[in-house]
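Just one chain follows, in the form predicted alone, and it is written as structure tokens.
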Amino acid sequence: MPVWELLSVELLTAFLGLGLLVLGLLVPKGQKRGLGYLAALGLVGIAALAFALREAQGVVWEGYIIDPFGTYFKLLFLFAAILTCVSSFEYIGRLGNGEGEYYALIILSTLGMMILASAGELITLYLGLELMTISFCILATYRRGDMKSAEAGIKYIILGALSSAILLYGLSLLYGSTGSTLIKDISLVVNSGGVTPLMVVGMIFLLGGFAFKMAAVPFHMWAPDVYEGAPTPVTAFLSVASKAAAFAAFLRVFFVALGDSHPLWAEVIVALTILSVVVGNLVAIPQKNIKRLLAYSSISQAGYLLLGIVAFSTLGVGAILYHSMLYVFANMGAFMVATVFYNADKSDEIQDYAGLARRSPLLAAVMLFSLLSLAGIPPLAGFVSKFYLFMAVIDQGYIWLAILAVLMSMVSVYYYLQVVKVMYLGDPPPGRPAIEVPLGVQIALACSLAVLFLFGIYPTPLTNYAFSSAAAFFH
């Protein structure tokens, strides 16, 4: 397969992002709404191409790997970007500035994630990480004049720069101890010569850098404030896609390059898993703001995904892939509801969701089923994905860890149902009209719901795809 065909998904994504940037300058101010539709349609076309090339395999310039594992994650990023663009039409339109730049940054951050997922070389991996991070730094501050948005941006820039520096230092130590930036060459050095003290220090820095991007405890301190202050569609995209990108890069580095050193870092991952699952779920209970509640929920979901890394098996990687895809639709569904509600009432406080079931039955239903899927309640898809994650760790003898994760899932049901209680049992404020949901958002919400029910009742097609991609990763 020629190089241009292997790289077609990335090339088209880059052209789309840069094209929107140029169009944003050329299109008159009152006619920029069409840029959002162009971005969404362009991403749908690229997703269709990525799906057609899902079995493609090859290595470009030695350090860029095209394989089913990377393509699976690219599809995930594209689905998240499409839903983000659709939910942004009204939100960004009301801000009244920078629509072209906004959609271009969404697409360029998606390109950064794609590079992260396919990077077989450390410098390429870092470039992808920085493209994603810098785009999100700008997007987090997009509500100009809003103090919370400015605070979110500053915190993300400072802490993001710190974590990137830690990660880069770890990568440099890995290069210094092995003499190569290619992941396959590093794995050969580790397999033949063992692990040196310098390499161990590098691993510690890498674990810290990746854990920050995953929002795993205790590297989660940025997430609640950034999630609360950033524009709601950006928060949704950040919570699902950047987390998945971090897991994709982590799997490349630690499972391929450092696989033989697994006993050295395995216990650290177990500790991160326990802290993320416990702290994320317990601290979510007293939250009064829907975005902060979903931020701590996202931290706990990072803990559940880490179960797949603890398992260190094909089943574990397949479970990560499966859960990540369904997490996109469940979390994006909840955040799309929060976006529409904010457009109508200018509030993210949970108490203001009182009587939402009467003001908009569709929004209340999507929020209900999205939260139940995040909690892992059957027959929704979240139940199946968590089941695979729990089975993966039980298969490796971590029965106690699976029991802890199940107990924490029960805790999550409590704080999710607090939101449901307000929506269905609370009385709407007097004089508040019904909430109108734009047609595009209605379609996106319906698609999210359909995915959650379809793969909860009939998970076989996606499980087959996820586990075949995981098997290809190990070969």
Given for the second form:
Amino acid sequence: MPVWELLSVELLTAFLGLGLLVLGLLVPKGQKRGLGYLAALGLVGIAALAFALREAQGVVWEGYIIDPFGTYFKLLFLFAAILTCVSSFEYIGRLGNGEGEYYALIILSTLGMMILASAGELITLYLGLELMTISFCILATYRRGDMKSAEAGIKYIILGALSSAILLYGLSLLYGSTGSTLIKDISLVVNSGGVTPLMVVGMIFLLGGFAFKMAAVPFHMWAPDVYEGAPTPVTAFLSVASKAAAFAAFLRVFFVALGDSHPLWAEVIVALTILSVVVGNLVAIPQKNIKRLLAYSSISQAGYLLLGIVAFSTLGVGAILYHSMLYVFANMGAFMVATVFYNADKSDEIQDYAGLARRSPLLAAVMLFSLLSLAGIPPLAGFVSKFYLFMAVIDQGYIWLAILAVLMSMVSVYYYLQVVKVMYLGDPPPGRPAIEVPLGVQIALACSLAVLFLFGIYPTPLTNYAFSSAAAFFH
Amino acid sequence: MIRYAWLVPLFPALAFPVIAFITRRLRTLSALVGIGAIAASFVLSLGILWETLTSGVTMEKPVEYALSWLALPGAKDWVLKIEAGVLVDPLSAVMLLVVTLVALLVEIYSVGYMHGDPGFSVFFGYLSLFSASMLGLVLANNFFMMFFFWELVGLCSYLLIGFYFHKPEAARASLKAFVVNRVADFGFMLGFFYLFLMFKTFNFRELAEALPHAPHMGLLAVAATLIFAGPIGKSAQFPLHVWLPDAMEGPTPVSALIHAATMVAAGVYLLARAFVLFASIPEVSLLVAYVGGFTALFAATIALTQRDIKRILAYSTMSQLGYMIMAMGVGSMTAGMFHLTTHAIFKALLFLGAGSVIHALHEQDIFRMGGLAKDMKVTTATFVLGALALAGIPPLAGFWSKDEILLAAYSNGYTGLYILGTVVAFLTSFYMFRLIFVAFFGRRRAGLHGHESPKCMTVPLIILATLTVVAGFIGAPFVPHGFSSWVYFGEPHHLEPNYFVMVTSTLVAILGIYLAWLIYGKEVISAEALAQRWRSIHTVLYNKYYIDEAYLWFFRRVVLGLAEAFHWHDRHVVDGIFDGVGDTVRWSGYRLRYLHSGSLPVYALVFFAAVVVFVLWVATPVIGGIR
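Moving from the form predicted alone to the form predicted together with the partner chain:
Once more the chain from above appears, this time first in line as the rest of the complex follows.
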């Protein structure tokens, strides 16, 4: 396959992002809504292309790997970006400025994630990571004049810089002790048994950097504050896509390059898993703000995904792929509801969701089923994906870890149902009108709901795809 | 056609949401959707049976295809493979036809019977859901899927028994059916999970292949016995039979379809599906045979004294199911399935006939009926035909199939069960003709006058009556390539007609009818005097051996007593623990929240501290040379 064809997904994404940037200057004020439509449609087209090329395999310039595993993640980023764009039309339109740049930044950060998922070389990987991070820094501050948004941006940029520094330091240590930045060369060195103390330090630094992006405890401190302050669609995108990108890169570096040193870092991952699952779920309980609640829930979801890494098996990788894809739809569903609700009521407080079921049955239903899927209740897809993650660790003998994760899932049902209780049993504040849901968002909500039910009732098509991608990646 | 077998349950499965969400307001359209869907399934089933019998699909060479539903690819030592699959062999093909045929006729009949009921559309929705689940159960190629549909038919049965939920008896009966079946289904579930643990598969054919390599015969027997709990509940065998008579609180078409022809036969079908399992363990087979035989006798004796027309039929169903289970136990799957087929036809006929009577009189006590033959000619003629078939009078369907069972018991050396079966045949013809002489002939005991039911109710009766005459010949011993060469286990065995068995059972049946005529027709023997003479026996029988009372006593004294104890324990010990845990969880959530002070330096500090700790943790052994 020629190079341009292998890279077509990335090239088109870059083209779309830059094109939007230019168009944003040309389109007169007041008609910028069209840019959003263009972005969403363009992304749909690119997603179709990526799906058509899902079997493509090849290495570009030694350090850029196109394989089914990477393409699976690219599809995931694209789906998340599409849903983000659709839920942004209204929200960003109301901010009144910078619409063109907004969509361009969403797409450029998507490009960064794609590079992360395909990078077979450490510098390329870092490039993708920074493209993603910097785009998000700007996006987080998009509610100009809002103190919380500014705070979110500052926190993300400073802490993000710290984590990038650590990560970069780790990369340099790895390079210093192996003599190469290519993942396949590093794996050869590690394979021949040459693990030096310096390399171990580098490994942990890398791990810290990735764990920061995953929002795994104890590298999660930024997440609740940034999630709360950032514009809601950005929070949604941040919570699903950037987390998945970190997992993609982590898998490639740690399973391929450092796979043979697995016993060294295995225990650290177990520790991260326990901490994330426990802290994420426990701290979610007292939250009053829907975005903070979802932030802690997303921290706990990072913990569940880490179970797949603990397993260190094809089943584990497949389970990560499957869970992260469904997590996109469940979490985006919940955040889209939060966005629409914020547009109507200017509030993110859970108590203001009282009686939502009567004001908009659609919104309440999507929130309900998204939360139930996050909690892992059948027949929703989240049940199947958690089942796979738990089975993956049980298969490796970590039964106690699975039990802990199940117990913490039960805790999560408590705080998810708190929201449901407010929505369905609470009385709507008097005088509040029914909430109008724009058509585009209605379609997006219906799609994510359909995905949650479809792959909950008949998971095989997606599991086959996820597990065959995983098998090709992890021998 | 066989390739499209999966469509058979799909048609009614689609009809259910269509009726529930779209056509609910439009009664006629709802009925049409339901009937149209099941008619399509019926036509398809006809095609499937035809193709099965003509294209060389046999019990050994079935057609099977499946979609993987849940699996664990790449797991080290855990195996999980759950399929959604279809298994078509003569057994399932015959069963498909039986179910779709009866369901179609019952739905047509219901148009007349349920006319004017406020829940008309919902009724057709439930019937469609039931048909879909039952057909799915029949087609299932593995235990897991079968159990799924097994539970769904149970749910539909619950919904339909309680269809007149405003009647307290109906609500209670539906609850009873649900609870009793829950006990049985739990056993069933444990049984097939046990099999899965032993053989790592739910698939029927894979299990059959793996069975000879069973690790331990004792464990296998335990699993088989647990699985047999399923049929005991669903096919209303002693001691879990108590729900079936009460289930008669549901609308009569439901009794005909679910509680006579199809769902209650699911237990027998399960035994046939898993026949190799039971056949390989003689002890379990013996248990099956005796449970079936005992239930046949037990239910028939109760039927002698009942007064409610539907309850008499219900006990008769139980008794006939006992026959089928007995047939499975004595090793003749052919006989059991043949009786299932013919019984489905004539018992549906009898129930629909009873429904026609109830529709006309709004009365179920046979001693308040009488002389109906003059008012309801079609109903009477078809009902008598059905009763003759049930009694086993040649050449009607019931004669051939019942004879097959008795012959199987006789020639496989179960002489005791053979005699028991013959006695039951006598009792059967007696209680059926008691019903007929009392309700349809003689004087009008309560002055009630009937009227013939509308065409849409009588036409299904006529069709079923015709089939009752004809259907027996597919398995009659002198017919070559008949039922026994389609549905069999092991070798297709064509039993030679045994004239001793034939003549005895016919004589016994005629004797039963004659005795019933003497007592209730000509009234030369006083029924009252007999009841007086053997009052204690009559009372015991009339009260159904006091089984319900015994269960009630057990429930009130033992279960509720235990429940009280557990309740106390729950309130004070378990709740204490859980409230404590819950409070601790919530409290720790509130405490941990303070980690998030919102202060940037703290966040950065935590980040770096974590990195340092992890480095020390992992790197120290490496530096120290331990790793």
